[in-house]
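Take a look at this single chain, the form predicted on its own, given in structure tokens.
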Amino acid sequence: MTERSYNSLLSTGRIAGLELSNRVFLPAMDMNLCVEGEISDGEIAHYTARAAGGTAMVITGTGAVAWPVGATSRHQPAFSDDRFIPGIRRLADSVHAAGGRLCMQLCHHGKTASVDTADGRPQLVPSLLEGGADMSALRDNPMDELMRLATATHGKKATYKVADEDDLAWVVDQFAAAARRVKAAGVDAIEIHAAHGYLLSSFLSRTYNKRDDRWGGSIENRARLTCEVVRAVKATVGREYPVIVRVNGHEYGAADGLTAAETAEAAAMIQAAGADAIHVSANAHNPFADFTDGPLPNTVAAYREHTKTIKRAVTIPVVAVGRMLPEVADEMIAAGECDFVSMGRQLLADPDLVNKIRAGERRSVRPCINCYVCVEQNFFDGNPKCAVNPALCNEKVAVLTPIARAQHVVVIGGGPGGMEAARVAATRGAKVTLIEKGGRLGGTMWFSQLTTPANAMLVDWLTHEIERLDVDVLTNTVADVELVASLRPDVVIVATGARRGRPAIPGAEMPHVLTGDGLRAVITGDADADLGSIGGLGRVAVGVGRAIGLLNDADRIRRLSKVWMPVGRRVVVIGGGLVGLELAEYLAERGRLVTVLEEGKHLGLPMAMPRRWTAVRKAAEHGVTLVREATPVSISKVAVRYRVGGDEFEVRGDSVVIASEVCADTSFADQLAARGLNVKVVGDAANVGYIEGAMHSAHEVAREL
């Protein structure tokens, strides 16, 4: 990764009478923290740490000025009374002694205030509307999860309110309150929140807002009742305050919804209010189908065009978001294209990213691999998890202490779990040894960015911080006892992953079946790859492509699948889960006629919710002909025969892949120990849990030491 000065993102900016740092903002991210409304000292912990890491201004998750009425959480920062104050004023004085900037998001949840529902409330909306979302998606949520998705609920159906002359004086007058308190409190920004969907939002939209009273029909009107709050909010925090506006740039799905051009006359009549500057973001009408769309999009820069179109509508400063990366950030800033950026997930994964990249050390920023996991936890009310950031929400394992004596540990497997321990132990001082028996680092994951590509900059930056801590690497190694013995360690940590195996079928140890291990190898060209099920053109073609080093580059190899793969036109994929479903739709993007069957109820477990949601839309759009519940019962040269209930079916193959019979495997580690070393066992050696699971596994051993 090249590295570059990113002047125009560090350059100091300003909002009204407020001076920033620099042009990175932390987006509001509900991080669930707060006890009843109250600031927790969690919730203080998160924040400060990201205000330490350089960034210029944090925006807490978004917090309800009448709680507990119109919020969406009893764990969101409460508003409504001056008893909260305190709590606020801790927060903001944590930040500025971190060198920070505070801003509170101020929001009535409107027709997502669960709080409402579960206390029996109805909830507050510009009209009442027929139908409801398309919960079709949720068909691949165990019960489990259904469960925890009506926590915030207490499973009770939601009933409607349609907001009267009184009801919208009052949200004004509640948002004014919250201001003056937020303001008292020693903040030193508000934001207030008329996007994703809460009730500011729905009554820009058409989509939600039907009315034809002042507050409906127009543009003018249905960005009413934002103005008012707005002029309400300006007149009590007065003009040199920043009052911030988070707006949707565009609604997804929803054939009557957002558009740039509407918000952009929307924003230019919200800064003749008062706003000092406006936030772009934007939101799906159903989040089981295009959440990855909004608020939380998939893509780099995504919302892009979106402010471009916003920003010549307006004069104050505009602020940009949607998984924004510091390259593009800093290429949009220097076009005028924004003012400031908000970078929510990457803060989350790296709090110190604005740090890393002002000392010149762009490549050390860890990276968010686009997984969704933090998200998940947000539909149950829960607190964020990162999966590569075992420190998010528990800021205090972020610190490494140093060991307490020299120790030389030996970590066997260079994948996730293995770097990570090697990357934890270097950095607390340990004389560490890397040993993995291919050519390249990375394992599974270094494969998996064929069909992940956000993966490759997580194995860029393990790659790179083992190489800048010194860890002796040795590649194209088999480990076994007498090796390691030999090496005479304190302590050896094991990540050699999973074992995946065949099903107990006839057929499945036929040439063209290929596990997963299989597939990868023979796709990236291993040295040890069994290439008997691809033909004597197919094994030329990957010798040749691995003798000039064509296999040697993920991102080149992706390109080159689209020419040709060493499998053939029908593919059977046996289990439908994280690594099957990816795999798919990986196989269906280049010309492939693909089958997934999945022996459970639910496909595209583990992912994330949102992310499994959208991976199953994509691989049927794709033409993956999808089946779950379906048992295998054997493999023949030209198909795959399977039972769902009592009736068998039958489906052409040419290749079949194994992504299911994947378990954990100690018996390497349990060798060692039996030599009598001190052994160490981690990420899918000890318990599948893919990415998240080898980097969360490997911290806890690695910090333990």
Ligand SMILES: Cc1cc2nc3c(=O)[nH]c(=O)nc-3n(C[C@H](O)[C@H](O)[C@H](O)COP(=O)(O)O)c2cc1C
The other form holds:
Amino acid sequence: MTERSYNSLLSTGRIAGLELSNRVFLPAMDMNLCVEGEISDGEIAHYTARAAGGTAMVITGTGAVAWPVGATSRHQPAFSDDRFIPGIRRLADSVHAAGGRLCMQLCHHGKTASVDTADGRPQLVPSLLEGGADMSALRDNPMDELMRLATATHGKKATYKVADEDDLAWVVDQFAAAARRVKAAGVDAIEIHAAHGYLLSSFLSRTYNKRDDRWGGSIENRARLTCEVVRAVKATVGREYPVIVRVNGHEYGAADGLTAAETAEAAAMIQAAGADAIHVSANAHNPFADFTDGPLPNTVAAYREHTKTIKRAVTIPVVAVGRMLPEVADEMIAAGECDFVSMGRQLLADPDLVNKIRAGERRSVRPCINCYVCVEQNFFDGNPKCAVNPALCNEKVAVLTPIARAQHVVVIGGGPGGMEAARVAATRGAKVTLIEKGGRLGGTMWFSQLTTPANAMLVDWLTHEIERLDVDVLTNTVADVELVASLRPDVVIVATGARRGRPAIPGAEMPHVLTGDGLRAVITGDADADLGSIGGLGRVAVGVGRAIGLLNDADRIRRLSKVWMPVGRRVVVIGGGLVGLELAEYLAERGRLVTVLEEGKHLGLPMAMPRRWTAVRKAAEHGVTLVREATPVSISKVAVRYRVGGDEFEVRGDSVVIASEVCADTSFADQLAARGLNVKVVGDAANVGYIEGAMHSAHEVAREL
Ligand SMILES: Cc1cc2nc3c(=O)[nH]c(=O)nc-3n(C[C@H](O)[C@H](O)[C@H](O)COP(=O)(O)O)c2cc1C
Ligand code: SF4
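The form predicted in complex with the ligand, contrasted with the form predicted on its own above:
What follows is the entire complex, opening with the chain shown before.
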């Protein structure tokens, strides 16, 4: 396959007087690694790694112009005093030495200034609003998470102050003073944050700004504060110094929120005030409901249309963001839809993206799988971690040192844990043999891509990497103790996954009750899975699918299963965790009447928060009946009986899927150890932790061999 050239994406660009080596930016993402506003070594390592990876410009996570006033965290960058300049200069020097450019994002957090609440100050707002956001999604957050959500506010309740003329003059001055410090520290550009519900964007939005003075009403009045800030900042930093303004191209979930057309009008005014570029993001009114629409969308190039609309209204460069992948980014730049792109989570997952595509190694880019694990930590005022990149916020583990002496590493299991362990060990120079009992790599992650298509990218990446690294892969091979011992391994890494059982209730063994493995057989025709339970017609259909190779292609399975699937019309899913919820939505989309019975109080617990909230909402929108605190009692041919509190209920079900009863399983590892082999266990076999747990534990074990 010939590599695409990405000519547009890799071409040089310019904003005001600043030359940029290509069109890729790292957008602002809080790492929360600052110490009382001071830039730390961790922050420097994070941004330097992305600059060294070829990113043209890195934008720091949002910093507070008047810190701690108007701040969202004590761990974000502070710009309120000259004493912060030396730390910022160290960051700028380091990014420059790595060949990149540095931009810092300046903000006043307005109605989300948690530090104001913690310190007993009111939050600054354009207007007082009646009623709060619908927070019912929080019912799926256990108490410890609810307490951690209140970390930044110290659990205090916010109070508000409607900004008066003096406050607004002070805000403008604070931005200008911060800009002076940032420029003095040798930073290359500034981004003014006028998006995501913070102070400037709350003035821009009709939803939050109900004023009838010169700061409210028409879009001209609502954009006045942003324009005044831009004017003051430009007057401070000068014509050639780039000032980018980040705006919401759309406000989701707000009936009278900003639209792209209105933002386009505002963008023209912001340009006239002196801005040098517009960065088009988006926001959601209620983070507990719509966070996966904005600011962290779950679809690729989610804000493309908004960006086009805004691009037509201005002549300065426009930056696009929102799950941008290199292909669509290149296409958009070539078509003149935008001038630069920001890749956020994708550059958290792989800081070296630009260098890799420049070197023709697109398939070696570690993909972001859109799982929201990173941003969940921000809700807790913590440091993001990445499910697929264990080096995020811990850059020292990014460098894989060669293994001291030649070693033969045998890995058992071709799921994410096994493949990651093989990849890391092979990168370090070990001879690696990977044994997989099925006919293809990916394990349960291959299956999960049916409900979560982004997981396919991780299967592809790991498969490509272990091929590239010459890992010896034995598929359709059952690893028994004798076989493994005969390979004379120095180390055996067991990544055989979790054990999926059945609840100990009457009827659980009946043929229409499918465990995870049985369901996998039904949907994918997995050669290694037991088809005994699915009945004659299903067996024939799956056999035909297998024979003609129809079931090796996840897209095709997704399409075909919309037409036919050997699963009854009424399905009861026992277990409302990650697998149960996603499966329920998948089945409901295919016309099944689905009930999810979850024994615990909360649904979707293994999912990172914003994704969990969205998954619960979407399942309900698809008509799935969700029952919390439901203990299954018995299963008959046509129904499942369950108990909630002291009462017993029955729900009809022609098929029952067990998505609970998942536990770690070291039995094979124990047998190998008993034979005297040096055994390590990773992934769900050691501890059920899904993709994140598998990738992290495998990386750790293989990097310490
Ligand atoms: C962990 C994390 C922290 C973020 N913090 C900020 C921030 O400080 N300022 C900001 O404007 N956007 C922030 N964002 C939003 C990103 O800049 C970006 O717009 C968003 O992630 C969508 O881009 P992506 O789909 O490429 O990730 C954050 C995103 C993530 C994942
Ligand atoms: S944690 Fe998940 S969403 Fe965040 S960057 Fe990593 S893979 Fe992407």
